[in-house]
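Shown here is one chain on its own, the form predicted on its own, set out as structure tokens.
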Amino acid sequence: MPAYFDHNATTPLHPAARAAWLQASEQHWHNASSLYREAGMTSQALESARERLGDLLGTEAERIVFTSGATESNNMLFTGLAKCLEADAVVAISAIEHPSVREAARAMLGRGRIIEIPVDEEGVVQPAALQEVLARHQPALVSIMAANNESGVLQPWPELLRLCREAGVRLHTDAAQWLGKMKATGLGLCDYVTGSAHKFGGPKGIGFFVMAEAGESFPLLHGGPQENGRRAGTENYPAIEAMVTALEALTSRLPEQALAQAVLRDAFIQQMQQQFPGLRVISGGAPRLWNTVLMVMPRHDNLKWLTRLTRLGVAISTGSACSSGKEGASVVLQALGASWEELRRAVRVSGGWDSTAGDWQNLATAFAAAGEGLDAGGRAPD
């Protein structure tokens, strides 16, 4: 794809990724569980990825399970939730969160059991709004994502968690936006964790939760003894090297290579407002990721846009990509009271870090050049 602008949703494999999975499939390809010397230095690797995952993270490496990514941890940690807490025992949500945590909470727990943290007009979930949910409620466990996916706004999750210890609550973070494009230190204070490789450079298929406690267990997959119990089935070792080499080769590029990425971000929405007039960026006011922009487009469906964009070469989404095409996909439009016909229109561009300003330029042209398609009402150009 010529000019891809969907990051948020998958990002391209890191080559630094790529060189670590490769070498460690030829190297050390046995099963980490199994008894043989070239087994034991597979297991000797993964439990050194996982010391290196806790540095970068700030916690003990004994709290961190691998998982296939975010939706299984996330499923996880509210399905042993389901089994351990009181019958009449709730639990708080921001109303901004990402399907797999939204959708799990319920099915596992029961709507009634789902308390929803309000968010204000930035869609930012402000202390004083948690400390009037954790006052009136008393909830279990609160579950606030660091970095929204959709409109890229930062959540001030340190604030957030530091009330949550005063109140004897535990809070849960899903940091798979904030991951690879915000500094990780400090994330494992938080007393759960979940993250996915495939949102910053690694492999599809791996991911990780951080636990409250390291003898903790919220089983979700049953069978063999692997990762200490907490999760049955072979360890993925070349995933989880290339997830953990991912992260590292990104996180030597912060914060610098963030900064100036937020100045291209900044110049392409103003060259879109200039082009679009009337056009709403969600969220503008508010501290959020330097890649992504969530727009409202003064006219046409964003489908139509998508599909224009599209044959253009350039690949953009509607919203979260685990709710398109479902309607209202846009949760944080909903939570800031848009209309359906606002939620029609809206769109997300979410850059790379290798994203450069003639990438930025060319999606604006792109996008200028598509609206004027649309409005003549004519076919999209092949």
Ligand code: PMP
Given for the second form:
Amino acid sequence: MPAYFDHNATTPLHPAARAAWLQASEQHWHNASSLYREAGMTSQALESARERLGDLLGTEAERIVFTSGATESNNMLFTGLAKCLEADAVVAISAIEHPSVREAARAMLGRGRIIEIPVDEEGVVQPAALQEVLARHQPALVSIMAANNESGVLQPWPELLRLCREAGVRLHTDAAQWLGKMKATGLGLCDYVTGSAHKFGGPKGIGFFVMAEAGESFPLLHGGPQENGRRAGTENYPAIEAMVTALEALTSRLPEQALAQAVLRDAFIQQMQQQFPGLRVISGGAPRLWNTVLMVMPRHDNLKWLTRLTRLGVAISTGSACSSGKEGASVVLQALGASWEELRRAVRVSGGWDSTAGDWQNLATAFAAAGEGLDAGGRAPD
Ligand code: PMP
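Right, the form predicted on its own is done, so what does the form predicted together with the ligand look like?
Then the entire complex follows, led off by the chain already shown.
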């Protein structure tokens, strides 16, 4: 197994989630909608998982709809809004939203109805910037992610929520990267919250959508009456159980574990800056997730770094889906006005809950070796 520094892309299954999934699959595999006793027990277990997730988020369980993940939840939101908003209503989203928010909003509402809220030079949505958008455009909804997937920047969502409340505007926060890495408490105060289990040690293909009100319904999938008619399709109870168990397990170690990890991350940054003068850490001055470092390397394309590091047994990311076209290039760096050259040199590393000092040290050493190889030119060693 290579040294894995791509946790923002996905995480390995947490052992507690695996155990919970197996147990749920063995004991409660019946269809929660069926009418016999065993099915009723699956339904009860499912509702208890919903309650536990509600407790973690600080919201009533009734507002939670289980989905296949954050992409589906974000699409549900904008599809639903497209149906119920006035034709001239606009929606405000931050300039650094994940494509599942940005593209869903554009596809469902049309580009002309999306107002972009700018970020400052550290990638943070400043309250003043939101205030200005609220006053100028009176959006029907504001969507600002809790933590950014590329840079790890934490948005001041409690303050942004307060401003939205004052303006009588609903706030959606995509918490896909926040959950499991930061305490979830209070997120339920936001009107809409979306998340994906596999970003925090749960299985892939399961996530949730917190609706503003229990009775609200933005169905994307039509069919059976599952999830109170809000999302058709047989509920994946084992995956739901595993998701909630993973979140409980990770949350119980916060914030101590996060503080310890941040020290390791900062030592890594320091070593990288010594090894590579001119290396730029994006949003280095802003509050960030303890596991994430988005860097612009002083030389060489990110795909070259990635290839060399892969051969050295290290898995990292280019910070975006691809480095060959602007469409796939770092949304964060584009929002910060980076040049095309810089976009091509962006790499992201994202550690895990149990990354050790040695793992971070080895990562820096692998970068040094990869850099030497790239500087020397020629083929990457096999
Ligand atoms: N939002 C954010 C911030 C993400 O990082 C991701 C995953 N990269 C998503 C949404 C989409 O999650 P999923 O692919 O699990 O649907």
